[in-house]
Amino acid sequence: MYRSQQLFYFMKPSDKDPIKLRLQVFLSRNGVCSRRQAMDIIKEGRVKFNGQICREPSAPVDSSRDHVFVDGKRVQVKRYDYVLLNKPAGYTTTKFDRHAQKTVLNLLPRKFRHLSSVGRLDRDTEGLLLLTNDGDAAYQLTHPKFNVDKTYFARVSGNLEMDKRKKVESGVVLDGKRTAPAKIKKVKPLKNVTELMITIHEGRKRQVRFMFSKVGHRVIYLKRLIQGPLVLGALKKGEWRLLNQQEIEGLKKM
């Protein structure tokens, strides 16, 4: 391997290169195993990269220039398709459901209905919901364990007082478990109900509902404005779009 092959293998791209991704995480995504068995693959030697045998697991690849065989098949690029949605109450994220009148698959192109919802919103919950086929995003979107905020606008019952707004930032437990911090701002008393912000990073079944049933408040209203790095912006209810190639590389950036 030439001089250059090799300092190319560990140079760090600049925030102007194309988004590279790890050949271990290559081989992944583009379905040839998982990234356990890839590590183990580029380390006896049956990868080449640009031609050469490559048995460096973090070796950058650009996919729309970089050739990567494995045991002398080329690894073809798996197209991802990522959807944004702005979803209104009334519609169920679920693929499969034989109870549901309707689904959020209903308000796409039939190209569009293979792809699977990044966080579930209950049936009554409007706003962000992502659509992809892309495993990896899926999977640092929503476990816990990345800590990827999520932003709602929440309408609660009742004036929501600093003792209970301190409960719920500092945690409730719901089914024997404390859940994680919380952050509440732009709180708004009105008439009856208080409006407010609440960002969290878990992902349990309707679990903003649930922490403000813990303190004695009904969640009227309830709309997903961010995740990570998208943001729901002007998108109108029940609208979709494709993510741009910026959103799409601040996902893979994750």
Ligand code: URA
Given for the second form:
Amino acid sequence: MYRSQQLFYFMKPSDKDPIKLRLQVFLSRNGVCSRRQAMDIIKEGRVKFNGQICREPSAPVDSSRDHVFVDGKRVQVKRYDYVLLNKPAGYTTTKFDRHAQKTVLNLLPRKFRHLSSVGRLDRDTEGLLLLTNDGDAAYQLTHPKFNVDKTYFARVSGNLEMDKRKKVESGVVLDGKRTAPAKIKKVKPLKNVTELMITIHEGRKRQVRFMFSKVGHRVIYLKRLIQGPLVLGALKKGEWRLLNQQEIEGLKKM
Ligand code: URA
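Starting from the form predicted alone above, please write out the structure of the form predicted in complex with uracil.
So here's everything in the complex, that chain up top.
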């Protein structure tokens, strides 16, 4: 075992060490290559970490202090922006929809026009939408294999009976494939409508709307409140804010 490798076995990132990234992730986050390729170039001994060759992909890197070189070239730390928007209805999340009248980027200052939405919300859906240029964070939040919870407040037509609720929770078939188990809470029957919270971890197109329509209920209003470690909180409709350091670290720890 290499000396540098030995050292890093005792320096695995921990919860108390939140701003450190694994070397492999550090390389992909900073645009050197993909995570898969990063694994290879680290193992090939092409990466120097604070002056020493490092063959340990999980070596913890503190980007504010450590120096990483690949093939003799310093890796520049990329600047990422994370904007959390309370999307109002009537705006599309897709950047390049030529037919869209209004996209969520219209709600942000010009300096954020390079950002992409993380996952999509339907035009009629409101609520939490993250926009970032951090592809890794976007991947972690949206790829089905990570099972990231998303919680929505929904108002559906009619009175949602227990059997229908159970059907939605245990999964309905959409496009020939059953949806993963969902959790419905805080069910409040009102006059002609039911309000509730639903948590899903997939991101299929118009999923919540289709799940309820499968059991005979129309979604009248839908708002995303939570996505993984992010919570919409008191942000007003159409307003945005930058993620704070704790939230960014929450994303990195995912
Ligand atoms: N499910 C939907 O039906 N629409 C959304 O925008 C998000 C989840």
